[in-house]
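So this first bit is one chain, no partners, the form predicted alone, shown in structure tokens.
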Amino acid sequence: MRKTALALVALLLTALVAVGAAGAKTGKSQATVINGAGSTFVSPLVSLWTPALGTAFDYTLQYSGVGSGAGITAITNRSVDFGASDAPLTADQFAACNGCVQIPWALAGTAVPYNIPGGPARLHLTGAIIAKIYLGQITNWNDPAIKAVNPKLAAGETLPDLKITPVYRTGNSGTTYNFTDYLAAVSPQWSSQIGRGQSVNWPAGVGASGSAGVAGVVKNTPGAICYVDTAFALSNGLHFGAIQNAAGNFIFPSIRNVVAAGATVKSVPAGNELHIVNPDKTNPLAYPISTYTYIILPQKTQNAPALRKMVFWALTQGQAGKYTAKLYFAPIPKVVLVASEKALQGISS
């Protein structure tokens, strides 16, 4: 009987060793799962980071691009490990989140794509024109104000007598916050009547859900215009406007021009809230509808070690051109990086 028992124990130990070896070989049994939700703006970049984080740390990153507002709600409810938002948290949202910190971790521009059959591939737009389009005051592409800033069209290009359909994001959106923050900065009428926010009362246009939604409506609607991060505009094959900045230059959301806008931050305030729309005329290259986007973390969390590693990687190796450049994200500047790393140190178990 004793020999039989010993044999069974030996067999069990052998099986456990085999299972452990298999787990070590595949790495799957040790994988740490990190769940996040929020910004659709940053989701293409997070998608590129995901396999690299798996290779570096054996992390399984599961991210849902449900919009900044939903991401803030999810982290507030602690139904995810992190939220992501292109809009900084309000005082009420900070209070509701009960011990959260927002950390700038990416930088990009909000493009203004349009669909004008036979229209210019390099359409010039001003803040005043965009505001009047979304106020419902400029309704056709052959409006004199649009013609005035596009005096030299290429051969075969026209500004047709075609109705403009402004398209906006439904729900709470960080991209909406960036866009309306810009409109409020360049249009006194927009500032006083509509204001800035993750959701506003749009005077004109049609709504669509998410970055992919608004880009899809523009792609399929002659005459439409929207606001969306540059990556979604590119993936949908859309032309997007050159926006006049405060220096008077018509600027595309290229990496160089977004870097110029991001560099206007000289110091980072407590709370890490940053606004870089419509930089002054001393910044001739700055793209005027640029934004930092934030990861939102609980200061106390069981996943603190993994989250610190993940976010530090995103702030450093994740800023490399092989991840950011193809999506028109720009590397965050040193002054913001230092502030973000300092905030990250406050995350603990």
Contents of the next structure:
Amino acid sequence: MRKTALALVALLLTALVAVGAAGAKTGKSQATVINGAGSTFVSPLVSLWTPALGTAFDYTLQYSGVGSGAGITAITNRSVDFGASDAPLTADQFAACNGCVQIPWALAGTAVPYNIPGGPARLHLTGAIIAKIYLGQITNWNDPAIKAVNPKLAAGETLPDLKITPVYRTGNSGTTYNFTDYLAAVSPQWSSQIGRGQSVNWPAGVGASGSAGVAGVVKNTPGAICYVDTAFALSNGLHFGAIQNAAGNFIFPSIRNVVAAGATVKSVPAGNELHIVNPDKTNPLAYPISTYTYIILPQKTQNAPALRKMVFWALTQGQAGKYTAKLYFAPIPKVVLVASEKALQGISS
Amino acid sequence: MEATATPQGLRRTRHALDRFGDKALYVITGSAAVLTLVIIALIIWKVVEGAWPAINKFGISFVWSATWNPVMEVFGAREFVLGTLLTSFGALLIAAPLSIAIALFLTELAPPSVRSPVGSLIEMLAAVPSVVVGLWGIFVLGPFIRADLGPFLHDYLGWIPLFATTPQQTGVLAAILVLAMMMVPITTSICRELFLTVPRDVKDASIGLGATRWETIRGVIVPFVRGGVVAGITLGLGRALGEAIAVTQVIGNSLRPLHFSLFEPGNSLASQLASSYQSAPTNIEISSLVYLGLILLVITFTTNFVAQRIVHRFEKQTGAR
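Now that the form predicted alone has been shown, please provide the structure of the form predicted in complex with the partner chain.
Below, the chain from earlier opens the complete complex, with every other chain and molecule after it.
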């Protein structure tokens, strides 16, 4: 009995040593590993980039979509090589991160999905209406204000007598930042009473955690409305609203319309913080709830050459339609690309 | 060498060895006990340290201030404290009688072939991870509350403020039910063990004196283990007070003042910590969240202390009799 056990242990040890030796042998030619964490919004795009980066540079990219805020914490602690966030860093976060830069590296829209049984497939909404819904002032789908912007419904579609349940993200979220940034831009009352942030004191509605939680509640709650990234709304089969922009057009978050919103950036400020919500009326196609999303890099890092190569690839080839199109990301415009590349030059080891 | 070989020498060595062994045992077990104290002291110290900026800024009034506004950077704990107490004690009200009933059934009334399979099934419930219970809350319990249980309560008991508003699928009621479900297995298995400790002859004596099953349970079994039952319920309550993930998933996480209706969303200390701590954008919000943790710590200590007093009192009474 004892002998068998000893033999087993010996066998295991031999196997371990053999594996170790094999690992050491192949160690030299092993790929560079780059670790990242953050935004769930950008996570599907990063996972499309990963195999391409593997073939292009032999990099192994490991990304965890743990949420923008958690990504910022991770890069602040330097437990990853890069963080990713949909909201620009706050002053406190910049200070804590100790020499980090944020670089806009992707562009997308936030959709406003809804669940109205028997309701319109193409619901028109305005910023003022959405703000009032989330302020708890418009509480029923048959509200005259909603009817007024949806004069022509298809046959069989109604705006029923149904309570509106606004659903928001629990905790801190980059998508919440984008959405409240928009509401603050279109509603003076929202701006003065609630404001913009990764988490705000919602005056109405219920919270759910993560995009998946929000989508789950909306799917199961007749009368619910929420905000999630466009690709997520589509993959969950949710209808989402056409939002009126400053030019007066009702716009869906299609790539063309998000590109139009992204193009409203004429110059990039020093900290790379960009706001493209509710662009003015000279942009008839612009989708009003669009956002840049950022990669956060430490200026001094051992992995600098690999990180520079990777981000440069993401900013250029990574914007190609074969990666971005089906996820409803829009290619970033040239002026932002130039600024991002410039910021990238500041990363060194 | 010669000396140790004699019986007397051997005895002396044995004595020395034994004494050393006892000492070692004392030191090892003692330091394990001291280690718990050290860990608790370190936890308290780190929590107070982390909460210090918020304690400095908002003072003790943080505890009863109702506003939690991350944008304006004004923070107060009242809604979370109320939410924690409401959900935990609400769950206790449902789970405690249920657990005692299940335990009594399994130890006293059920046929022997049922006892251990059902008992182990209930204990398996305790092993379900809280995130799974939370998902069940989102996809099964929530829709059930919105479509069936909620309308029923609202239609028949709507005149009670607790059920006055339109039922929704996330809210305080969902949190209470989820917590109750998490408390039941813990409390049940403890109660079951306790009821098994009641000596056979005491029960037989009671039956022999002509008492019914119910009278035996009420007059003999329950008083015999009263203190232990309270301790078991406290353990379950501890789980409910500190449960974060499952509550976050179903409570609706509002930052508004708690509504009197159980169908409306609420929040709790642990839920707010879990959902916001990892990604809080400002230092003062992080510190305020740690302050919430400190309050939770105080609440947990207080409930444990009160429970110990009750257990102590029961033991005294039983002893006197």
